[in-house]
Amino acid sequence: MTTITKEIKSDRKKVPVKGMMDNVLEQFNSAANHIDLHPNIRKILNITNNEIIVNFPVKMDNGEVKIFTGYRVQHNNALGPYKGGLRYHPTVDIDAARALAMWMTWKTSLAGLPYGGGKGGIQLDPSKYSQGELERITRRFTFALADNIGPEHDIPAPDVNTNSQTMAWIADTYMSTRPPAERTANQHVVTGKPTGSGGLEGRDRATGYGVFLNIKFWAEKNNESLEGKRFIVQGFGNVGYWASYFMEMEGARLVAVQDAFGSIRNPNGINVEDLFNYSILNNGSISGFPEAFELDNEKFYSTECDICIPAALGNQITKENASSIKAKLIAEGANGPTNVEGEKILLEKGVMIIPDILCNSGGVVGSYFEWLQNRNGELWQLDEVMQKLDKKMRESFIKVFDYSEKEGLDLRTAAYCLAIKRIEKAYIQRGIFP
């Protein structure tokens, strides 16, 4: 396995999040109906445990004080501490955080991790702020959250427009508020940190690698090879890049990419590393890449391909564009990229969808490894991490695939059923207080 260390900018595409909560609830209730979920447990899982909204002031570089709004939603912790990312994006609001936190509950449960689900972030466009301003915003947000996060309570991680540096600021701020004797023991308050600050080797690529693995497992189930397969990627941030990197290593051909700045295509193939290097020099944008043609954004999903990897934000595949999709496999690198109406169209067309709570769970599995590493005072090597990730992702895929075939369900409903069953079992065994 080639070792590569890079800082990768996340996508900043502005998309509406309206309907995300409706989508996740419909998906949940469909699975709950199939397994005949106990009505009392259904009531509990239909709502969030805690919703934190903080408004806090930060001084800008020019001396002006701005007020920012931050969110942290804690959906459920029946299986362990809340776990989930923090995103910096203009679309962040309480409804988006609720939906994303609920998805994290299913994701951690399906992966067999000792975690619940949480999510949050700050409503802002980070491209409009300097590095110093982002550091102050992050540290002030962490201080405002106070004891609402913690290494055994709620463990944030990177998400859209946040990265290892963001996590390092959060960890340092949080540890600075602890008594001196407890500071180093709280290093695992966040995951996704730089390797020099307690981060895990390979955590940067874990989500994208997990997306690739799920596609590989799907191909194996169908007795197919990825060699020569054409794929398209929406979002060329951390997840989109690493998924593309490993797909290309397997012999697949990237033929179209879309990000916040535009869309490009080349039926003969786009070199992943060349595109990445170009985007770094082009302020994170793929637009104008000389080895590809510009493509109308509206035509991106209708590109001829075998595999589609939506790895940007939610609600990208809808009833408006689902019918034009040529791919026979959708591998959801983003959270909630396919809404309910779009999914119905795809399933009727016979398109296979590897759902987000399975497909992109490599990130939270990697986070769990980092959390364990910090908690136990260990240092894991890259090869060890990748092997453990491969094993864990394969177990999850086989479990979902076999259950879907046994029950005659699509992969998403099968994944939800398995995730919810694990939580239901915990409630049944423990009872409900008082």
Ligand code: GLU
Given for the second form:
Amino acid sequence: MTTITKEIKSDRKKVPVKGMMDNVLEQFNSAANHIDLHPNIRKILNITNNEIIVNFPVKMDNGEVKIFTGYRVQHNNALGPYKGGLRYHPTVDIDAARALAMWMTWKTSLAGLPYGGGKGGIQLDPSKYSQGELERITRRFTFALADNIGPEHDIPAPDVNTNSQTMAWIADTYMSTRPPAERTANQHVVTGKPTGSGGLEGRDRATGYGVFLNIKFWAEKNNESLEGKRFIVQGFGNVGYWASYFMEMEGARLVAVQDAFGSIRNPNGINVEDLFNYSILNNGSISGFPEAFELDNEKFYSTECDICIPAALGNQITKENASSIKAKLIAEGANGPTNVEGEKILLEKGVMIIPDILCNSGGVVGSYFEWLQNRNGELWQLDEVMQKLDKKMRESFIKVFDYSEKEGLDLRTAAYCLAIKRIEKAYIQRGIFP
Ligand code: GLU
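Having looked at the form predicted on its own, could you now put up the form predicted in complex with glutamic acid (GLU)?
Next comes the full complex, this chain leading.
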């Protein structure tokens, strides 16, 4: 597998940006072999349906015009409209968008949603742009994509470095491109909007809450409690923060955190709210947090702990660090954080991995609730959302866990098998046009 490295703004200079396609295809093909997937359907799912690349100009604050490249890959829509996030990050390219779109197809299928999979974004480091520039970049990207997205066709959502504000700009721009009488009926072109603009109460915490629930279900299956369990988190954005928040509420102890700028450790526990105030509200990074020690980035994954939550980028757990991991559970908050070689080492060591397409599916399930809310002209309450999320996540976890036991499979292969079977069924029932 080739791994190309690329500079990003951080003191952890080399971040792998290639190889996610190899991973997703290997994961897919090994599950497809297990279920003896029909060869014609394997051909269809091995490739993406549509790949949209747009180059568009944006005026910067200093008057200069810059050209940006945006991507939207639509992998498969056998089960419904394409669904998946838009990420703003230097590692975004066509290969990353393809792999991430495929992961969305498996994720939405496994969750039993009426959606397919898509993903996209812009290759940029958002910290280099002003809020005004980011707004113009987002609006111009939306305008360029407008014929290729839509509430019943392809529905973007937040992902790495995009948030409810980004979604509000997209919704507003998209609606402005529609005929007047159709404008407001199109607000569900994106999910993850602010609650004042059609967003869902609780969508902000849905992914992190789902990660936490999966960990809790795993503990229940093992007759264990999360009280006193030590966990480490890579990435302290929306997913990492909310997963930590719920873990701490359950009595677990956050002992190390890593973000793009550094790593910190405190074996006595890091207070999640204090770290949120320091990092997210004030400094933009966990680096320098006064209530913890600085930790070498290379040592982060070998920190003594019970549970590890990678909640940043792909390809973080590899053959280079897998054997040094102390956790007995990896809960994948990120998409594709463990590559195939890393996973092999972990499984041989007896480490359990709750795979991304199950573990972080709370986000897209929350998105589905938001989409329904908008479509039906409803406003859901937070407790109702959390209850529904709980129920859906539990059903998925049990389905995957039981299938893995029955078939003697690791959780990832089991999750893939179930996801692929649902798509296979749709193709068999409908046939291939013409
Ligand atoms: N970006 C999130 C994911 O990777 C959410 C996608 C969505 O809600 O459509 O699952």
